[in-house]
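For reference, the chain that follows is the form predicted on its own, supplied as structure tokens.
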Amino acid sequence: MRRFPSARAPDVQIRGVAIEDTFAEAFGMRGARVIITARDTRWAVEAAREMTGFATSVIACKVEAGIERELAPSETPDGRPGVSVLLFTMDSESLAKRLIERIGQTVLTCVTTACFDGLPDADERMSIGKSLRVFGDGFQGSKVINGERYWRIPVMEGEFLVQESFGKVKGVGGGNFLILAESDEAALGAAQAAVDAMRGAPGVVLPFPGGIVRSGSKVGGKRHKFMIATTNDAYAPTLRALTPSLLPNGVNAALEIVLDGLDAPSIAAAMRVGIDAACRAGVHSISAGNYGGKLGPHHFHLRKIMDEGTAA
């Protein structure tokens, strides 16, 4: 992703490590958190693993989604262990659309466990376990408890309980901070360091594998056209003598953190642990990727960040 830094500014360093003059552009999506519960948290986390495998990017998976964190029984609507699970896409329909493929597919497949609405207070529903029901081929049933319809669909190991409808919110997509090491240990290093960080932050996930992105891109490609993104060259340190390249002298690998969340405060938020923990020894500066403010309205500057934890 190119980057665009501000106008020049005094140095901002964090234990030695650049803090760049830049921001990170993110964009609008429409966002669900989905409660998963079972017998026990084993089944709980299986179930979300499934629900949320292959969900890196909406450029080829169509969702992006991640497990947000365990809950207690205390906090779950049945009392069971629980698993809060959040799914991004770019509009409305296809929200819906996915989240009836992957609940019908991973959490109805899994044994003993039940679905649940983790957004009861979003003004905007999507009619999903109504979709889910005729799975029971006529014997399903279904009961109203404080207003909420929920469905008992009938499978061989007893029935599956799912919520009627689930809440949907204007979330944001594409936060995100690049971590500019001497070498690709320093950059796995700092980047798991990140990450540890920030699981667990209400509101966010980090939708690639164990949070982290090797693969960063660009929008379209310089030879092969038709493709919709290809590598970031200009952050790859085998190509520096074959394009022009954005990493500074002494830099020789980067990586790369992606957030999505419900509402841009909890990227913000995320994003000054993250960041704070990936300043450490091996590690050059940390930067962020954008288009010049051309690809969506939410702008993370990473120096406001640090300073106040807030987005522009």
Contents of the next structure:
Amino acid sequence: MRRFPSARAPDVQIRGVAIEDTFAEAFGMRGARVIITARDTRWAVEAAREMTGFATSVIACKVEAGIERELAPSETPDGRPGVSVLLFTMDSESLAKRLIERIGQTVLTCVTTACFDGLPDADERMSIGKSLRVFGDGFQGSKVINGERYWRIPVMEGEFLVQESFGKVKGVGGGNFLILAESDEAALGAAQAAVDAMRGAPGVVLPFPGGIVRSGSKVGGKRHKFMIATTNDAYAPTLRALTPSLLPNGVNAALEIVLDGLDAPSIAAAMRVGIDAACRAGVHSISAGNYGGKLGPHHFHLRKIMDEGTAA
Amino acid sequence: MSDVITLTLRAPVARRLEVEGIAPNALATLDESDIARLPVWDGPHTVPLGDVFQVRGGRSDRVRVSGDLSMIDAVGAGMTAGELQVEGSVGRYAGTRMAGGVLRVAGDAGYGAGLEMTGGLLDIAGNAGDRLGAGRLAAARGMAGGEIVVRGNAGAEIGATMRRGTVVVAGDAGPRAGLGMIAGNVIVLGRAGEDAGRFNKRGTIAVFGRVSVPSTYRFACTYCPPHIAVTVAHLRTHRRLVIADDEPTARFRRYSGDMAELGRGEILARGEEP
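Hand over the structure of the form predicted together with its partner chain; the form predicted on its own is what we had up.
What follows is the whole complex; the chain from before opens it.
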């Protein structure tokens, strides 16, 4: 990714950290919310972690996913503790395939769990339980409760319950901001603070490990032409002397936070909270990755986002 | 047009009357005077609705009926939408063949409430009579959709030959619950009478109190049925039924049957010991 700051922009700072006059460029995705419940939070989280494993980037994982938040028993369809997970794909058709794969391999297999749709108001629906039911080898059954069909699949511990229909919405992927810091320790501390602040933000997940990306990428490769994405050399501090660097003087490390969300306002709200938390000692500036506005329809202007937060 | 149409019984009814077809969806298109002219069956004859009820309002799909209607049959029969609130008891066949909307009865309901209903909600605050949510005698199918909630007790043969839908009884149910069930759910939060689940094909009969399981059922296991947890959460949240807090992890004994039929049905009996 590149950044395209506008020239001669006035300086904007939060607690001494410059907010660059640039924007994060995000693109449309299709998203689903899956609610996993279990006998206790431990097993709901366990299933959710498995489900969101190897789901950092659609480039190689086919899906981006993360844990949205833990749910109290009063918030789940079966009155048990739960976790909500968001999953995103680039196209509409593949989202159902990814859900079937991941629910089938990571939730069906996990003790005491059940699996429900978290987007009951979504107009677009995916038939998920109907595909998973065949694991029951003819012994499965269904129940309609309050107008929703659920499949009961017999397993060695009892039954796995999965909802038939899951909602699908037009989501947003690739919201991001960059933390440019004086040291790797300062960058990590700020990134962790940002992730902690954004944790539980409604409708948003951070699909990368711990919510943080160190391997920010650019499109394609200069030497390895077959690569879809390669290292973002403009932000790699060890290449400062070898490549047209975008790292300001005094910056020795950069980390990226990537956000996927069910809608743009949710991403903007989370970015506002995260950027504010990242503005701390040792951080030089906050920037964002974009392609000059040519690739993604969603532009999150950092200063505008932070201004709206102040106004609110 | 009014917010609510109110029908107030003019005088106690001495003999059985029938009001089939007087449903919120039908009244929603009629003025007060048109409603008053609707026929009420008195044996083989009809009398105007206005002679039996004082009618107030029109062109609304929300209807409130006051008075003791325990001698009036087929209240809400065939309704497809809207809300019908009866502030008293109703006679036989309340909500028969209803396909949608909400019928609330503040008192008791007589024989055959929700008979062959296909959709909507029938909520009875008091007790219900025999063959709740069942089919007509000798009919191939009973209830085929929707939900019935009885907050008191229910009579014999509830859910008989039902194909889909859910019947919930917060109190006790009489004998032969789920007789000849094809599928669907009968949930009894109290006790169930003798011979529950006879000739059940694929239906679920879940009993939270005592139930005597017929000998044509086979014990399978003791476990926490996940669909019961969802049902309980739904009843607690949307139907305001008071149910013990431990229900999501409550254990039930599962009996498969009726082996005299397909054997794909089940009786779920609360507790680990019979």
